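Form predicted on its own, single chain, as C-alpha cells, below.
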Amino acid sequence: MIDFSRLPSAAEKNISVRVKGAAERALRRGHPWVFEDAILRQSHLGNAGDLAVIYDREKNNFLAVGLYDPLSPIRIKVLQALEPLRIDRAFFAEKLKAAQAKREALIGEGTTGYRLVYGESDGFPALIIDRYGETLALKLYTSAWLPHLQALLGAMEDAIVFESLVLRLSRALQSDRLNIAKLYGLHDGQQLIGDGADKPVQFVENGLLFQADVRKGHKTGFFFDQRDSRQKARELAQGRRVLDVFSYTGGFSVYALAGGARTITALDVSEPALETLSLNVEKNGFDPKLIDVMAGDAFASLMELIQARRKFNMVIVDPPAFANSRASMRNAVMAYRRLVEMALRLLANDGILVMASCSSRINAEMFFQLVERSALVAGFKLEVIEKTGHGLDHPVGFPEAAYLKALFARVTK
C-alpha cells in the first residue's frame, strides 16, 4: 500500500509559460514535449509535478498544459493541448478509457498481456502501464508524476478492471540523488493494490502461455513490443533449427516451437531469464528436450558457436538498445554489424535472418540499410521477406515514439 500523505503536492498556482515560435508550432501539431531551451519566459520557478500552462505569444491563448519537470531537459511534458481541460482524476480516467479502447482487438486474438498505456502516445508522458492478465505494472520515468499519483491510481480503478497493481521505477527514480524511497516511501517493485505479485504472473499472448516477474523483471517483466515479430517468426519456423540470441524469457523461442521449429538454441546472459524460458516452454506443452539453453555473453557465445561450426536454419537477434545517446551511436552501429556478420556465418544456405533493433536513435531506414550493407560486405545476399515495427499497443503518436524495427530476410551466398 501507499501512504499518500507522504507524497508531494502540486502547487495551487500554475506556472504560466511562453515558448519560442518553433515550439508553438510543434505543440499545435501535437508534439508532447517542451524543451528547456524553448522556453522564453515563465511566471515563476516550479517543483516537479506542478502544472505549467503554455500560452501563445500573439493572442495569449491557451496552447497546452503539462507536468513541469525541473530536472529534465524536457522541461514540460504535455498532458493536454489546444483545448483547456481540468487535470484531475476524471481527466486521467477518460484518457485511460481511450487507451483501453484502442487495444480491444488484442483481447479477441487470445491475448491478455499487452501495453495498456504507451507514454506520450496515449497522453501519459514518461509513464507506461502494462497488463499481465489481472495484474497491472505501472512504470514511472519522472518524479513529476508523484503529486498526481493519487488521482492517477483513482482513475485506474475507475476506468480499468484489475486485481493487482505493482509500481516500477526507472533507474533515475531509483537513484540516491532523488531519494524517493526515503522521502516518499516508494520503491521499485512495490505492491500498490492487491496482492500476489510477489510470484510470477501468468498471461496469454496469441494463444501462448507465458509468465513474468513484474516486480523484478527487466522493464516490467516482458517485452510486449515484439508481439508482431514473434508471430512472423512463428509463421516461418516450421522444420527449422532456430538460434534465439538475447532470448530473455523465451518469447521468440516459444513462438518458434509453436510454429513447428525442429530445435531451439536459446542464448542469454541471464540465467534466471533462461530458467523462466524453460518454464514457458513446458507450460505450453512442448518437449523440453527440443530446447538447449546457453548462458553467456552474446558476442563471445556466438563466436564459440561459429568455431564449433554450428549451423542453424533461422537466427533471431533481438538485442537491447545499443544507442541510448548520440555519443553511443558509433559503438551501436559497430555492434549491429558484428551481430549481423556472426549471425550470417551461423546460417545454413537459404536460412532466415531475423534482425531487430529497439534503439530509437537509429531509425528504421538507417537500420535496414545497415543490416543489408553488412550482409553484402560479409559476402551474403538478403532477400527481404518482411519488415515489422510497432504493434497496436505501441502506437506512434509523434516521431520520437518510434523505436522498434525488425527485418526478416532469406539468406544466400
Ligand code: SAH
The other form holds:
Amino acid sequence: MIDFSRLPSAAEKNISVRVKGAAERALRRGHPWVFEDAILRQSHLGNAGDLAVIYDREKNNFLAVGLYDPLSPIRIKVLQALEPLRIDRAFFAEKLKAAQAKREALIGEGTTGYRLVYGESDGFPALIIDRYGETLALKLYTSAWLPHLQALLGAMEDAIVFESLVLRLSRALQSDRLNIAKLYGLHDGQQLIGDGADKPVQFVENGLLFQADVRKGHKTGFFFDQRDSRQKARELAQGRRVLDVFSYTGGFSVYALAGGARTITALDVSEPALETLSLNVEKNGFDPKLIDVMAGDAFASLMELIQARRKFNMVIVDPPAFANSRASMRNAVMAYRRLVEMALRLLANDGILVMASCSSRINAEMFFQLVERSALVAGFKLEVIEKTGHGLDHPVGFPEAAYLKALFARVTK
Ligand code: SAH
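For comparison with the form predicted on its own, please write out the form predicted in complex with ligand SAH.
So here's everything in the complex, that chain up top.
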C-alpha cells in the first residue's frame, strides 16, 4: 500500500512558459513534447511535476499545459493542448475511459492481456499501463508523475475495472541518484492496490494462455506489442521447424505451436524467461518434447547452430532495442546485419524469415531496407510476405511513438 502523505505535491502556482515559434507550431499540430532548448522564458524554476502552462508569444493565448520535468531534456510533457482544462482526477479518468474504449475490440478476439495506456498517444506522457486480466501494471518513466499519483490512482478506480495494481519504475527512476524509494517509499514491483502480484499473473492473448511476472519481468512482464506479429507467425507455422531467437517467455513459440509447428528451438539469455516459456507451452496443452531451449547469448548460440549445420523452416528474430542513443546506431545496424545473415544461413530453402526491430532510432523504412540489402549481399532472395507495425493498443499518436516493425519473408537461394 502507499502513503500518499509522503508523496510530493505540485506547486499551487503554475509555471508560465513561452517557447520558440517552431515549438508553438509543433504544439498546435498536437506534438506532446517541449524540449529544454525550445523554452524562451519561464516565470520561475519549478519542481518535477509542477504544471507548466505554455502561452503563445503573440496573443498570449493558451497553447498547452503539461508536466514540468527539470531532469529531462523533454522539459514539458504535454497533458492537454489548445483548449484549457483543469488537470485533476476527473481529467485523467476521461482519458482512461477513452483508452479502455479503444481496446474493447481485443476482448472479443480472446485477449485479456494488452497495453491499456501507451504513453503520450493515449494522453499520458512517459507512462504506460499494461493490463493482465484484472491485474494492472503501471510503469512510470519520470518522477514528474509522483505529485499526480494520487489523482491518477483515483481516476483508475473511477474509470476502469481492475483488482490489483503493481507499480513499475523505469531504470532512470530506480537510480540511486533520485532515491525515490527512500524519499517517497515507492519501489519497483510494489503492489499499490489489491494483492496477489507475488504470484505469476495469468492472461489470454488471441485465445492462447500465458503467465507473466509483472513485478520483475522485462518491461511489465510481457511484450504485448508483438501480438499481431505473433498471430502472423502462427498463420505461417504449419509443419515448420521453428527457431525462436530472443524468445523471452515464448510469445512466438506458443503461437507457432498453435499454428502447427513441428518443433521449436528457443534461444534467450534469460533462464527464468525460458523456464516460463516451458510453462507457457505446457499450459496450452502442447507436448514439451516439441521444444528445445538454449540459454545463452544469441549471437554465440546462432553460431553454434550454424556450425552444427542445423536447418529450420522458420526463423524468428525479435531482439531487444539496440539503438537507444545516436552513438549506438552504427553498432545496432551491424548487429541487425549479423542477425539477418546468421538467420538466413539457418533457413532451409523456402523457409520463412521473421525479422523484428523495436529500436526507435531505426525507422521502419531504414530497417526493411537494411534487412533486404543484408539478404542480397549474403546471396539470398527475399519474397516479402508482410510488413507489420503497431497494433491497436500501441497507437502512434506522433512520429516518435513509432518504434516497432517486423518483416515476414519467404527465402530462397
Ligand atoms: N520475442 C519475445 C520478446 C523478446 S524481448 C516475445 O514475443 O515475448 C528480447 C529478449 O532478448 C529478452 O527476453 C532478453 O532476455 C533477450 N536478450 C537480450 N540480449 C540477449 C542476448 N545477447 N542473447 C540472447 N537473448 C538476449
